[in-house]
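Consider the single chain below, provided in structure tokens and representing the form predicted alone.
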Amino acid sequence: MAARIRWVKTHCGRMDHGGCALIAGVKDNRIVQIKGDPQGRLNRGYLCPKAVASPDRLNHPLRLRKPLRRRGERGAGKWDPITWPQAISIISDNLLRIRSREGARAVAFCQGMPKGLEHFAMIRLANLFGSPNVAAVQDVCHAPREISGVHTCGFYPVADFDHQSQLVMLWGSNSTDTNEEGQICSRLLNRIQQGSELIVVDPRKTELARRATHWLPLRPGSDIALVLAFLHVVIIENLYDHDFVKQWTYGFETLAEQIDEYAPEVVSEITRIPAQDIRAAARAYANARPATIGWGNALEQNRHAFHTARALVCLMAVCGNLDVPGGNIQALDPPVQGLRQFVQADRLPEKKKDMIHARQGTLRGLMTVPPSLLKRAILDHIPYAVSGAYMQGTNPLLTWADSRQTFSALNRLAFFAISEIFMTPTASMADIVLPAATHFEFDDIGHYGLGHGTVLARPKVVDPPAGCRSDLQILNDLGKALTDPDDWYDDSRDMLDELLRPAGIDFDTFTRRGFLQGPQRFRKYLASGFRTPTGKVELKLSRAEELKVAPVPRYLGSLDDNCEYPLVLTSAKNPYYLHSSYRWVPKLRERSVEPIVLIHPETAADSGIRDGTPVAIETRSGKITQFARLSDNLPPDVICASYGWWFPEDKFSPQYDWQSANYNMLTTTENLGREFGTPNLKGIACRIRRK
């Protein structure tokens, strides 16, 4: 008798940020179908192409299934299979040897985009090991918005899509393609369907821009100038919320003086947006009550990230849209264990002073090391040497700025190990590669620690292959080998129950509920003020001198016009992949076969470029090849290249050709933003030619 399909509810975890509720059909320990759960807290049945194809990762013939030890030269692609006890022993012996010789801070723990509880379990491991250095990509994703918000208004202001807004302004956010953390596009589309007016700030005319009343195709890298022009219109035209500004802001007069020089007519020359369009959009936002800003991490991917995020919080504040239903709110967490307790922060009390970037003068509150500054420590021993690393969920050769420099840094490490589900360019350089379970193959909790007020149950759907282990189990095993075993668990699943204990439930009960949401309360400042030194929204930072930052947001200058590199380079996430992940999944690769660069037809004609032909893209830092797609959905002086490309089908190179089309061959770690160590990933001077 044939086995019946068993349906299991879970949440998406490692295909996108979003956290869509899924219903997985299981037969004989294989997922045969994925559906969107119509009762899902965030998606209400929505499903993206990545989720539909996600089961194909589990049974891929080239999936990693045994721990591997490098044989021969680093990157040569020669491996010996070993047992799990051998792998844990080799990793712990090497990291402990480095610690005994150079100190715990000489070992870095590296995370890509946080995908679940594994990021925080890694921080726990680093703290207990004694290393202050957990390196991650928050400097270009999430942290500038979160930390700038904390310094300005005392919290991270997230868009409230649970309540109707009169207007939604999307700034560097294209959620129908990529979905921000906790901001599934179905919720946004519901708001639009119910009457919210839409403003889109994006160099590309996306599908959402086509639906917008106002589309502002700004020049990449000029976001801060545009926000200051909005503030100019709002303040000069007396459109701000006078009562809120008077009672709940600090430094309004200083901000008003500062923005005097950012009239739309002046900023138009910087952003390439007509002054009348800037004024119309600013007036629309200021006159809407309430209005919300859905801000994406595109605005964080240049050295102006702090000033841009600060200015947007100031705009939310002066228009009275902070912590109101349908505005940008402070989301309250459900009653789960606090982050500080879970990561055992008290065990490393000097961490804030000893982190690599703290010694480089970054802004207070950034608790992960920017990769650009980690590489400086590896290559130049600034501010001290790092010579060992453990990595998970990351592919730095593709995703960190300046890939040549990253290659040199990986080669310079005395030892590094990585967990992966497929051999990637970065994994091919490791000393030890561990075969990881996918998120369908272990119990996990999603969205913990992300500031959106919701945590999601991700129960296991199928068993992993015999040789694969979850990152939580790997970290638990490494924790016992590297630190006091009493600080870890008999079973890694026990850490889920510990995290949920304050809510009075265990993981099994949590699975039946599906999610926990914090209480929804608004205008909390009426009772206790804002959590800043002045108790108000600090349009002017009261601790600016102490923090060594400008007291009010300012424009630092943008891309210089250069006849040698006359175009402006930007990039966008691919809706079929997650950063550099999953180009080896056939159903996704069929939807996006090759790296594409969007070029305006006029620009292409000037260079003799036709649709589909190979194009050389060149910056001062490097040169790559991608394939032309002609489009009038972006300005003539802007090109939009694909990001995260490597070629797992390339059998002639053990590192899968990580150079020829890799966007980060065009970027540099020079001239970083001081506040977060952020490199310019967008708004880069470039040129193109027919290959």
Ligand SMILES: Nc1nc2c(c(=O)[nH]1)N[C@H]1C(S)=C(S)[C@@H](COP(=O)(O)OP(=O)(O)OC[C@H]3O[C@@H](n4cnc5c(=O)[nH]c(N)nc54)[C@H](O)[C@@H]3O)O[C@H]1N2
The other form holds:
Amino acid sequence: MAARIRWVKTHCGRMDHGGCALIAGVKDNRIVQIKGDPQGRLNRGYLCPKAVASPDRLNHPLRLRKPLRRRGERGAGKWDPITWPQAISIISDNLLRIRSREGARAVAFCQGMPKGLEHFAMIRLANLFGSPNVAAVQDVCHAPREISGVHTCGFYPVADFDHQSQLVMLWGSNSTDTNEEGQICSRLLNRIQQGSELIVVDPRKTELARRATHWLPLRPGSDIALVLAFLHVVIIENLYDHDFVKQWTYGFETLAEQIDEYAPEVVSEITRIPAQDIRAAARAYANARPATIGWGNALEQNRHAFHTARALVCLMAVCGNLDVPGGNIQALDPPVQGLRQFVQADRLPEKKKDMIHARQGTLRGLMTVPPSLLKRAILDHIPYAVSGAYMQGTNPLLTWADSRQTFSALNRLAFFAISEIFMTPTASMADIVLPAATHFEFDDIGHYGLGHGTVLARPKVVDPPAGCRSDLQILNDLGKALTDPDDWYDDSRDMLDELLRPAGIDFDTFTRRGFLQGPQRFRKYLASGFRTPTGKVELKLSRAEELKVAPVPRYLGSLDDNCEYPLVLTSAKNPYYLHSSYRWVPKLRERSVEPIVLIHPETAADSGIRDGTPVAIETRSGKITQFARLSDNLPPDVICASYGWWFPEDKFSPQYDWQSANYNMLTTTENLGREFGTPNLKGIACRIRRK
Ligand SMILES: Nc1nc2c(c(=O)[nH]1)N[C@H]1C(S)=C(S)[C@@H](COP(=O)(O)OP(=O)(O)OC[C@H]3O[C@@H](n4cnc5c(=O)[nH]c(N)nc54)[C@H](O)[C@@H]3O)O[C@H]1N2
Ligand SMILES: Nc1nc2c(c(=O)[nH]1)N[C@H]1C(S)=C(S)[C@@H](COP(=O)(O)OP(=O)(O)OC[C@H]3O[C@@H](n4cnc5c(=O)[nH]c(N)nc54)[C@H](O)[C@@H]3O)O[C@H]1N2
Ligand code: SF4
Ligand SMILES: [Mo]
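Return one more block: the form predicted together with this ligand, after the form predicted alone shown previously.
Below is the whole assembly, all chains and molecules, this chain first.
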């Protein structure tokens, strides 16, 4: 008799930050169908194309299924299969050898976009091993928003889509394609349907921009100037919340004086947005109560990330939108184990002083090493040498700024191991490659540590292939080999129970409930003030001198002001892929076949470029080729290139082709933002040429 389909509820993960509740149809340990769960807290049945294709990752014929040891040159594609005990002992022998010779800090632990609990389990492993250096991509992804928020108002203000807002302003966040930080776009669309007005700040006329009353197609990289112009209008035109400003802010007069110079007429020159459009949008935001700001990567993939994010928090504050329903709120976590305890932060008390970036003067609060500064440590021993690494769920050759430099840094490492599900350009350089079990194949907890007040159950749906192990299990095994085994678990699943214990439930009960939600309380500052040195929202930073930053946000000009290149390059995430991941999933590749660069028809005509023409894109740092798509959905002097492209189908190079179309060949790690070590990934001077 044919097996019947069994339906299992879980949550989506690893195709973006995750969040949608799914119902998976399983037959013979294979997922045969994925549906959106209409009861899902964040998605109410919504599902995107990535999720539909997600089971295809599991059964791909080229998926990694055995631990591999490199034979021959890095990147030569020669491997010997080994057993798991062999792999764990080779990794631990090498990392312990480096620790005994050079100290624990010479070993870095590297994580890509956090996918589930494995990021925090890795920090725990690093803490117990004694290394302060967990490197991750937070410098261009969320840390600027979170830490600027903490310094300004004592928390990370996130958009509240549980309550109606009169207006939503999306600032460099394209949530119908990205569901940025697990804020599933169906919630936003629902708010718009219920009557929220929409402002979109994005150089591209996105699907959301088309629905907006105000679309501000700014020159990429000029966000800080535009926020300051908003503040200018709000303050000069007296549109701010006087009571809130008087009672709950610090330094309003200083801010008001400084924003004097950012009149829309002046800022219009920098942003290329007509002054009357800036005024109209600023007035709309200020006059709507409550209004919420959904903010995205664009404002933090820029060396001015700190001031930009801070200026936006100032704007939320002076308009009375902080911590009110339908505004930007401090989401409270459900009563699960706190991060500090989970990662055993107390075991490495000197960490904050000793981290690579802390020694280079980044802002307090950044807990992961910015990749650009890690590379300095590997290549130039600044502030000290790093010579070994353990990496998981990351593809730095594609995702870190300056890919050529990343290539040199990976080559320079005396030893590195990586856990992956597929052979990537980065994995092909490793000494050991571990085959990871992935989403649907092990029990996991989603949304932990995201700051949105929810944690989601991601119970296992099918068994992994025999040779594959989850990152949690791998870290648990490495933990036992590298540190005191008593600090680890009999079964990595016990980690989940421990995390849930303060909520009084175990993982099985959690699975039945599906999610835990923190309490929804607003205006918490009324009882205890804001958690800043002054107890108020610090429009002017009371500790600016100590932190070595400008006390109020300001515009510092663009690096490219004197560059002869006529165009500005930017990028946006591809709706069918996650960063450099999954170009090898046929169902997704069909939807997005090749790297596309969006070019305005007038600009294209000037260079003899037509739809489909291969185009050389050149910045001061490098040159790549992508295919033209003509579009008048962006300004004539802006181009938008694809990011994350490599070619898993490349049969000629064992490292695949990671250079010809890779956006990060065009970026640089010179001139990093001081606060977070952030490189400019968007808003870069460039020129194009027909190939
Ligand atoms: N130029 C430019 N650079 C950027 C960005 C940009 O917009 N422009 N965006 C930045 C941002 S926001 C981020 S978050 C980073 C992302 O940087 P990365 O996280 O390095 O990006 P990915 O390409 O998704 O790499 C993840 C890898 O994990 C593998 N993987 C998937 N599932 C699993 C699993 O369960 N276990 C393990 N061990 N591996 C798995 C995938 O196959 C993939 O190769 O890139 C940053 N870099
Ligand atoms: N499909 C898909 N979803 C994803 C990801 C993915 O790779 N693919 N990555 C996940 C991750 S790790 C993250 S951090 C989030 C990021 O999610 P988002 O923040 O939405 O990321 P982006 O698409 O990089 O940028 C958003 C928008 O900024 C616009 N933009 C470009 N330059 C500028 C600029 O200078 N200023 C302004 N204001 N806007 C600009 C782009 O046109 C784009 O529409 O998405 C997550 N979701
Ligand atoms: S939007 Fe994100 S969480 Fe939702 S189904 Fe798509 S990939 Fe999964
Ligand atoms: Mo990200």
